[in-house]
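One chain comes next, on its own, written as structure tokens: the form predicted on its own.
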Amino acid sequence: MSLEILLVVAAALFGIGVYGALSQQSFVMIMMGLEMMLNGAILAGVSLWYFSAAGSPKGQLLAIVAMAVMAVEAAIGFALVINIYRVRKADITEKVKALRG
């Protein structure tokens, strides 16, 4: 497999999460658009990496550590989601006017 074919795909990846995040009105689906848009920057990262540092095991460290810190944010973002529907039932953006109460 060659680097252009992974940059497309992982542009591909942060395309569709761009479009997902910004066209969708339902929480968990924003937060699915933005998890795709950093699974496509962590592929293009990784990919690089392997294509210039030729077998470092950096790089994978690096994605590692970067689908962790993905773990932990989408954790933290589904318990916002699910605090502000236990407080306002709210399940789309268009029913939270203002973050304040």
Partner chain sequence: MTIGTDHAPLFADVLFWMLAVGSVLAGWRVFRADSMVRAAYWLLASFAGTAGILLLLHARFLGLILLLMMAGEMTIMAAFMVMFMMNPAGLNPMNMVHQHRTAIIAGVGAFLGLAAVGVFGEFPARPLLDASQVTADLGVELLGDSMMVFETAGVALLATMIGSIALAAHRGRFGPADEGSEPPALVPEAETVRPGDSRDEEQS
Contents of the next structure:
Amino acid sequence: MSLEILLVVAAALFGIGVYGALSQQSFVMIMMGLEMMLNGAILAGVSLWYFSAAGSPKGQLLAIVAMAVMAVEAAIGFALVINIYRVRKADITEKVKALRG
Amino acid sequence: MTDVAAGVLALGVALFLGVYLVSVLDRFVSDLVAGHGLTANVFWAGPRRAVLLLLQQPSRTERPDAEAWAFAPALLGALGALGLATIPLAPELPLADNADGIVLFGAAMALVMVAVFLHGWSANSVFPLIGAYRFVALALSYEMPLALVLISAALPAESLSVGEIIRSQTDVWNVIRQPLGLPIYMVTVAGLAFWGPLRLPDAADLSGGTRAEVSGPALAAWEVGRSMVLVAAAAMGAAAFLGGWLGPWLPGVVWMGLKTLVLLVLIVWSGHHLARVRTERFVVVAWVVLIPLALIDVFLSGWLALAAR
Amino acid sequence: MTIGTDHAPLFADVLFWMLAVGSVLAGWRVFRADSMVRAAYWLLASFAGTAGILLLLHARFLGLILLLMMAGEMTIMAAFMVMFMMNPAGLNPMNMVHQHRTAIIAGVGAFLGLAAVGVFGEFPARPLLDASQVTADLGVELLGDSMMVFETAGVALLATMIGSIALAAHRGRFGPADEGSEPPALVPEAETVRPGDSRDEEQS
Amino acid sequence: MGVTSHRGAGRGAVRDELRRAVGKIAAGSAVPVFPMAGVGGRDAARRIRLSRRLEVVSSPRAANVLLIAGEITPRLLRPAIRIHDQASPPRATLFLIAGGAPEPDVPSKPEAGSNTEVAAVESALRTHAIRDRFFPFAGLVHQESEVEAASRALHRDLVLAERATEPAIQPDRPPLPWRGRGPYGHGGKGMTGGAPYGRPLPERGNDRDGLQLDRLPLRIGPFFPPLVPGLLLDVELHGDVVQAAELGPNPFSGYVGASATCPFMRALASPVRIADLELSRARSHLRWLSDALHALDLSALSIRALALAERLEADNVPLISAELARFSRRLERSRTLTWATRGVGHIRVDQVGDTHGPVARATGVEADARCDDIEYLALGFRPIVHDDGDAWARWRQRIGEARQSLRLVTQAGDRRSGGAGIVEDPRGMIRLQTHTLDSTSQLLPELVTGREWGDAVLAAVSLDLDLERDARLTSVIEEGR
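Alright, leaving the form predicted on its own aside, put up the form predicted together with its partner chain.
After this comes the whole thing, all chains and molecules, with the earlier chain placed first.
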């Protein structure tokens, strides 16, 4: 277990998140992609905190902020999904595109 | 390594005794309330039923998510065991006293929601599914008060370790210092183990809810898992509010067991006396009454803890 | 039960590799699952793997909180999916993917770029030495020097709560959003449902 | 854990011994029974709750013994077969076919050769035919008192593998294979094109919050435990909100005739002792109370209520009366019970319509056939009325009426009432001449629509429906014409 390996794992999680966010049709699945990216970010942040910040609590703070962002993203995301669904009856991106005109 | 082995053994024994005790208590109270005479059957009924279920064949529904269906009871039991593992049953028992024990307990109890939801969803049947999302509504409402009262219990100890929380109650138990804590906690315990008035996901009006389609060993595992969560939650109540192993004359383990027993009796009693509440009404009460009360509890406990320094 | 790098290196290494591989595999399964409930819980599994690694790195509080938070969030996601499609409960297979190739290229590109930074980047080697006070330090930091950050996050969360309720509620900002505990009546069949539609006639 | 085992020397024998030993432990447990009530079997099916050796399970999946009490009419047959196949092996069926499906209300013999007796024999013959054709391995008893022993024997033989589990009646066909097109087998265009497993995807409809969500059509009954036997309800669910509800046909109609043993039926034609009528009424209300408590997961209290009902006889009225007073105080003081039922299933006065009986009286309508009866008025009878119109009002209404009935029993002495073609039975007015059939069950769809499933069930339970009575009234009125 070294910093490099941890960062590669974090990069893998992030990459999967990018793939997911771009490839999925459903809003909720896109949100899952975003969360996956944040998952990688949290792992990278904590790894750096452990290996190169001498345990300064500010590193952990970063992870806490990332989690708060995740919560905000999820809540706003769900609210938007409901709102769009209510107004346009769509829960996948392509339907919204089709209704644009 | 021997420490770990001894700890795992102690945990296993505690869980086994706890689950057996719950089954005996449940029969006992049920027979008492129903007006049946009390017989020795109280002691045998639970194990006999378990053996009977093991002989039954598991049921199949059309196109279930078989892996998740099998995983859910195992997860529930594992979470009960994990929850109990955070609690030192006596000062000298190893394995327990994790430095962040109370957070670990909280995380384990939050995952109960996952177990119940999966159990209901994966059967691919209507009533289990309704039970599953009833439980989501229920759990999201009791999680907050649960976390808040546990945090209040940790405040005087200035530590997240359950052992420290128990030690901080040497002079006065939290149940006296924080009178709001235990009642709120007991409500959430009923929710955690969906017992008594909060038996919403497995309710009779859903024909058994999340377990309506389950039979045989899976059903036995589910009931045992539910009892394990109940035991863990009651033991945590005894540790966080009733001073855990503290007490004169008797050894610590005995005190811990007795206090847990008292809380178990309370919950099991309520299961045969209190009518099941309606989901929406409980949700309203949880958000409008329980959470503010729990917040008041946090403020008061924090203030008291600061004043005591 | 403090399992850390300094206790039993081999044990910790094996555990780490299991968690890391498990986390990545579960993450990959998220977007290959054909039901959103499964996807949500694979994501939870991936987060659980990350949380395990955080525990190994002595960030115990963070790891546990991550698990606690994600348990709730993923269940809400799952419940959402059941709510939107009871066919029943999203157990039927679905195709949830589009622009597949672009997405794969972007994902692999992001991974390669970030991994290169991780492998070839220069980071100061100042590892954590004393793991006993990690949680306490974090608490002091949150309510001490970084109080502003903490407070900002809190206010942002409050704003989110209000904003998301305003967004998701039936009537938006200026009208009754099915307030009170009385359940709203059933909306009669209507072709389009817009804020304000069909509510008035049923109240009469 | 199949029932076939290789009997041989060595390890097989050891395994058999072990299996036997384990089976003996299991055989001592309470028998998990799933009761199904047909014509005239409701009381017997309910009474198995009283036995400590039997355990009523809420879902057939967990049952070892399926009890079919009374006659299975054609509309009940298919559901019964489906439930039989759902029960997990090892399973066995037990038929309770009474000679004439007697009601235990009043021990009076029907006159020999009467229509009732002929009908009962016919009914028994029909049930025997169904048993022979569809349930060839099922056990059979003729007396309710034999049910416990027979169930235990079946259970014991099953777990000791001395009796083979009953095979499924219908072939277990796997669902249609997924006829998917497209790279993900999802059926073509879009996310969920096509018809998965040959089933169309659900239609969407507006829910009460203005969202268009998938609808789930569902048929409830006729053996759904919290609801009354025979009730068929087609509901459409949005989440757990009942979006639409429609009452199915009454599976009993055409299969029940006038019952000579029911005191209320006899009172239509000739005077019957008021004490008999009121005892019967109190029993009916207490049985309802037992069912309602059972639906609230209070099975121990439900057993207690049922024990009161079944112990009630003319000679122990004061004793039961005192016990009931204690019991009802406890229920009425229960905060959670109030909390669970207040505001549920609210009926407005203008919805009452043709409904009468306790349901109407709990809505504030003071309609009671006993008010016009001189004998009752001489006893100082005044109907109990509550105005709230919700489930809690109906709970209190029935508990109050049960207590009032017990008081009337002690006062009535040898007074008789009836013979005027009109009588007030526990569920409402029965009138021979002007045909007004009680329409309590017609209220049900309106009451449950738009409610959450839990509330819907509590509302349905609080109505105290009896489809067998409905069918009987129809047949009596038609006979009278």
